[in-house]
Amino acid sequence: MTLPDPNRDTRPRLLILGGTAEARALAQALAARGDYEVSLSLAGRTRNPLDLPAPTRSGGFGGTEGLAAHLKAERIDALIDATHPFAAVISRNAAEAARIAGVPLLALARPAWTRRPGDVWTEAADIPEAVARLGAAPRQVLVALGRNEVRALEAAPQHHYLVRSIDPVAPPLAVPHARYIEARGPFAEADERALLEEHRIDAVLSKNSGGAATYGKLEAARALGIEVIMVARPARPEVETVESVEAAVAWLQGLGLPKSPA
């Protein structure tokens, strides 16, 4: 007869698909509570992610089947998708993997930005459309898309691009006029306004990521009357969704998860 291991962690197991400020805040909140065994998974797109208060793995699972296998093998009791609003493929994989593995799933998604009085927004369905909406005449453009999406700029080489990303853009874009800034938010409105004025920016190219960390550029653009080409969020799976860490914790409590068997 094999006796239970008295040192084994018997708390419910939670996997957070992260890479966002919301995922980090949720992990911190749960670490403070101490009643869940939490692990995080990052897509691996950011080379130097911030430290996280839980065991963390980087890189994909191998699609839907790989994630479903992980959920089963690790006996995950609940899954929270707190990935970036534009990580639609990961969210679709999460929804299907949770269904296959029979694991409760919640999406934690920050609210999208909405147009406010004074905003000069041109909306686009995706990044290629946003680049096209810059027009034919050369412009001075602040690009806030992230390094993985900026290759689309090569379709419009007439513009002068100021590309900001957390990690370096490598190789550089195949356009004649591009400068690069490596920086991680939050960005204050005053600093963003100074940046736009210094580089004589007349258009901002942005994804509708939501959140406070990078909203300063939109406030600065509004104050200066600068056009923002705003890329709409991609469609996401229809799963239960909340917009705050507090609501995510309440969802977990509402599951009434028993302790995992030893």
Ligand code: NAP
Given for the second form:
Amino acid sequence: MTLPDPNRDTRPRLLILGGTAEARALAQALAARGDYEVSLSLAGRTRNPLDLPAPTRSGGFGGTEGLAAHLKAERIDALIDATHPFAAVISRNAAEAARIAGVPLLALARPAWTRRPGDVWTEAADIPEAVARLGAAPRQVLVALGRNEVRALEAAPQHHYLVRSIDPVAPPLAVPHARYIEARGPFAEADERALLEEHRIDAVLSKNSGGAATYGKLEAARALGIEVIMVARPARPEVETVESVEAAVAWLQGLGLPKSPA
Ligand code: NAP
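Got the form predicted alone; could you also share the form predicted in complex with this ligand?
What follows is the whole complex; the chain from before opens it.
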């Protein structure tokens, strides 16, 4: 007869798909509780990610099948998709992989920003449309899109771009007027206002990411009457979704998860 290993962790196993402040906050909250064995997954895009409060793996799974295989191999009891609202591919993969592996799935997604009085917003369905909406005449544009999709700016080389991203844009954009700032939020409204004024910005390109950390640029643009070209969120799969860490913890508790089998 084989005796159970007394050192084996028998807590339910959770996988959090991360790369966001929400994923980090959830991992932190669960680590403090101690009643789940939590691991986090990052795409591996950011060169120096912040320290995380749970064991972390990095890099793609190899599509839906790869993620489903990972869920099975690691005996994951519940999957939480806490990826960024614009990370549509991994969210689709998560929905399908959870179905294949028979693992309960929850999405944790911050609410979108909504227009407030004084906001001058132009909505765009995607980044190429947002770039086109800058118009023909040259403008001074703060680009807050992250670095992965900024190549779309090359379609409108007449503008002067101030491109902000965590990691450098490499190679630089093939446009005559671009400057680059490497910075990681949160960004305070007063600092954003100073930045917009210093560079005489007259348009802000933004994704509708939601959340407090990068809202300062929208408050600053409102105060200065500057137009924001706001890129709408991509479609996400229809899965149960909550907006807060507390609600995600409540969902987990409601699952009444059994211990992972040996
Ligand atoms: P995406 O287009 O939805 O995903 C592309 C591929 O990257 C996925 O198919 C998957 O590769 C891999 N991947 C994405 N997230 C992963 C994760 N958490 N763990 C392991 N693999 C992951 O994603 P994206 O827009 O490039 O974003 C990449 C990551 O950056 C996400 O984790 C997201 O939370 C974070 N992020 C994105 C944005 C944004 O604006 N898009 C902003 C802030 C943070 P395989 O198919 O090989 O599994």
